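Just the one chain here, laid out as structure tokens, in the form predicted alone.
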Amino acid sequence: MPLDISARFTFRLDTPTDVLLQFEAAQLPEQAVLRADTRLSETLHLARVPSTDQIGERLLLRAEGEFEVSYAAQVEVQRQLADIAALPALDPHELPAETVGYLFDSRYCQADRLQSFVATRFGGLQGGARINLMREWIACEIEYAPGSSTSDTTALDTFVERRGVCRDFAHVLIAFARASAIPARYVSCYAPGVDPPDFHALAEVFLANPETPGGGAWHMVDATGMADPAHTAKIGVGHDAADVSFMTVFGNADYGEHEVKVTARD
């Protein structure tokens, strides 16, 4: 089913400064980007930088004054299904190197401080039978309340505050399946029915992979329930929002208006 994407934003730039974006879907053999139309404002230098794990790429733009970013493409999303709470963890020393790095804290996830909690709260159950426990726990224990977090609010303070938006529920999810010795990363993606619409956050947790033995797979899991892994287009990935940030700006810019729409054809 191909995805239509639309997303609009626009800042200003009072001195020329440098901003690094990642908005574009990323090409991968899970997706298809069909088609893909990026408009830029005139800038002062423009750069494509490869992203984390070599999902997706970054722009990495000098600009100044009033900046407008608009895209529009279709996705064609292919990616295999498994019923992740059947699939069995890996042990540390099975897992490949690249995934080693998703088991430790990051900026927003301090998997070490909520490690007695999961024990005591997730401890009877294993690999992805614990993953969907925990996203259960988080859906209904944790309310989506929009406006309710900032950019420096981490896994702890949501467990805490118990309110967040996406990219709070992926972070308490991230900091769970990692306390329990489970590798797991941050996704930036787009998906129909987010509401309301915007660039969204989910998690992937690396479990067994049902069709190779002994080896294992990345698999998305979106604790706010908004988001179909079938119909789930990725932009990229990293240990926390820092690392896929759609804008990160080198300086100040006053953001403006912000727009992102996505639809699934029949």
Second form
Protein chains: 4
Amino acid sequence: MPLDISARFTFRLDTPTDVLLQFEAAQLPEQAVLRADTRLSETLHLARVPSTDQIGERLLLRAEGEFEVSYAAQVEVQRQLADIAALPALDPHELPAETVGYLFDSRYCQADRLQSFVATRFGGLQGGARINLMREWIACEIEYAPGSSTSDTTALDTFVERRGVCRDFAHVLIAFARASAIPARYVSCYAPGVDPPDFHALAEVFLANPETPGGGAWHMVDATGMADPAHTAKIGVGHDAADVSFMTVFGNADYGEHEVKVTARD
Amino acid sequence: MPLDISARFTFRLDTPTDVLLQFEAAQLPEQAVLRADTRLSETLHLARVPSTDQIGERLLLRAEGEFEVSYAAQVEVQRQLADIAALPALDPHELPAETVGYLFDSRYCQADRLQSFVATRFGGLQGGARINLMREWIACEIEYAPGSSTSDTTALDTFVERRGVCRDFAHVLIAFARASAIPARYVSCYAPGVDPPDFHALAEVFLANPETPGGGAWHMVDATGMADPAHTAKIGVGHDAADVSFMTVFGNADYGEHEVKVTARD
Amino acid sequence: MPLDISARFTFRLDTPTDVLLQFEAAQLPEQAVLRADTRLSETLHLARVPSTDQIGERLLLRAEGEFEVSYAAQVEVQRQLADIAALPALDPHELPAETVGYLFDSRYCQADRLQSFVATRFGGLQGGARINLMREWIACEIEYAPGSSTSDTTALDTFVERRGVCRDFAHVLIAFARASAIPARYVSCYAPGVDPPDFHALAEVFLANPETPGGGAWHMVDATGMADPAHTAKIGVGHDAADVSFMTVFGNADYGEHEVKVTARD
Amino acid sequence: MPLDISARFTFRLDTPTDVLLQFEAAQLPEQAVLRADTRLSETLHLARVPSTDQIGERLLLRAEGEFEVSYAAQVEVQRQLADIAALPALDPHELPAETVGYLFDSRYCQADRLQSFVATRFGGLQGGARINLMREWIACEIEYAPGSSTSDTTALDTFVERRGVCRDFAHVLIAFARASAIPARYVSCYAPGVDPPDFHALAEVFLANPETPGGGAWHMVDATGMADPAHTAKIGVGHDAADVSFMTVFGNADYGEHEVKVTARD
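If the structure you just shared is the form predicted alone, then what does the corresponding form predicted together with another copy of the chain look like?
Full complex below, order starting with the chain above.
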């Protein structure tokens, strides 16, 4: 049951300007990119580099004038889905080296300041069961309200204002998880069912694999309830939205059209 | 001319508690750890894992009761010192993959919000010359005032309040550099001349190596003026202080003694 | 059943410095200051001016050197106590002119950002019954923790961190009330039972007087539960703690001793 | 040389909703309202109450459905203009009671955190000369950029981001003045030359009147440089924009048209 993905966005650069893009579904063991067609307007320079944690690629480019990005892909997702409620967390001293950095505060996820709240509200449960409770709390207490947040909005802002979009829901969940000493990272992705259709974002938490002593794995959790990990194609990961914007412009750009479509074939 | 380093700190954990430590001088091409002696109280668990960017190691441990860390080392620093004033920056599209993440905002370094200021104040210069000007601005405008900031203080707070300690000086410089599209990271380190003597922190910026097309290197910059890169031993690096605390406790600890001594042999 | 109040605090001013003080129980219809003895070190200048809303007085002074404030008073409080649960709020269009300003955001009480939360959590009740529910929510969700906040801590910080002292409890309640369009102000006061003994702070909300059409009155509410309005002597009022500090120094001061004692005679 | 003022704005209220309006030029000794014509759609309730510091009036109303406010007035401004450069500040201990509250921090003007900056940058001058220097600094360092700020933007945000509109310029100047122990308040007003034409805002500072011992007066200062105090009609004053919005809705409103026109007759 592959996903059909298309994305198209345009912008204009008045002068030669550097742009970072990361919008392609990543090639990963659990998601096979069957076909992909990326078309870009002419660039003055173009390089591809691996992105954070070697998941997906960044396009580093320099261009001028009208610019169009158009992308079409078919992705077969075969993600191992676990009932995370049954999964314990690893204690910090048991964590693999590459996950330790995801315990720390980042730009939009100031976990330290939420520790009292998290200990009180979610303290009765541990590991994946606690994460599930956090997800439910967020789904219940925070309103999904397009237009209610900006690129400056942090997890604390959303916790106070109780409104946001997928990015904000992910930030709150990441902050809650880290405040429980559970590594958590931000995932940009494509998922059907996102409304209005757009790039999507959710959280990933690192939990123990009970069958492998000392082992663990990342598990997607979507507090908005819109994405099903079984049908979600990862684009990239990072500490939070600061790391995996689909587009970062080093200068000025006039944004034009923007269209994302994702369908799961039956 | 090696550095003699000693550090000792104690704390008490009322219950079995996880602790992350990163306090040892890293073994690196440009700094040879000639001798090192790390002594820890008994632990319930102890693992060593490589830290961010493979620089230095984190000690992941679990312990209970009185705990003492004592460290003594001799480090030969042979850091290539460049006159960064002469070094251009690389454009974002030219950056090596592993430096791209250091362009983005982090917990304490919200570079995006400082872009107007940085463009106006430092816009006349580029690359290393611009970094030097930033360093001078910080040294001139921000007062070194022990006790004036907390673990919550960000680069924006320091920019507003014009007071801070080494950590805050580094955060402002990192934020300024990133606002200029120059990758910048946080370095925890040992340096003689730090007053009062303690762990030290400074910034590292990634600039072009004019002799190697497409090449570049990290360069230490200390806006406090207290550390000389030629006599500074790196402990670890990260996006900002959130990533490289010398000690992170997942629970409660009573802090005890704390002593750091660094001398450069003549 | 009068209150016996004493307060004493000292500080040192290295140069001639302006200081505002407001620490005396106010003379008010509902609280008679039976005896009061205020002793100050010598001043270069001393004026008394009425304070906000004509409640209490500010001492404006200029002094130099060691300074001691000592105050002893006996106050008979005969405050009309209402069961606020039965009192409706006035709609904004019904409010007396002098209460309208207490609907607005102030330094420490950013009510606007809490509107969603307040509407959802407390929306089922109105007027005084809603205020009571807010008080219970705060008492239940926020931990009274001396030393956990600073002079920079706002109602939003406390809402996030779930810890604070009387001042923070009052700020959260004021913010909640204003987010419900109920005028709320900050009251500094003396109350027995405050632990540790110190100046105290609580909130006052303006509710309708059902017996007087268009009429209303201010009612004290203490979310810490430590003060009984029947035995609380007001010092002053304001938008929040920014307006009614017991001491504001325009320059540098070294703080010395600080002692407050309040007892209700049987 | 009277001012001709017209303002018209519309909004829709889906349910009966309370609204506060303050948009009429105030009748004051220094500005005579020669003619005024205020037309409002039908209200369910309408009251007029004096506003902060008895300057201007607030309209407290309740209405439903389409609502239109239309206002036309002719105002003769005869404001005493002083060269503030020559005016000293009053020391806090000399201030009239009613100005003391304007020394304190408010929602958008967190003066305390700017004290170091203000002491360093403006410390060489006092009183009105210092205010002039602050005004020049703001005009020089902050870009007037419509759309760059929101209703959440504080003086600290503007100080960091170096962009804003009249409201933000006023907030920064107020914060700077208070950080120098000079009372400062926010003034909403009508002024010709505002571009784009709209309600305007500026700061007022309280300085000594050298001819009247102990006396002082409020003086308008516009850091945007757009308004001339000689041709500016005050609407209202307050601690900052939180107190003198031209319109505050206690519920939801759909905003419609909005037009302001001010001309100075020759």
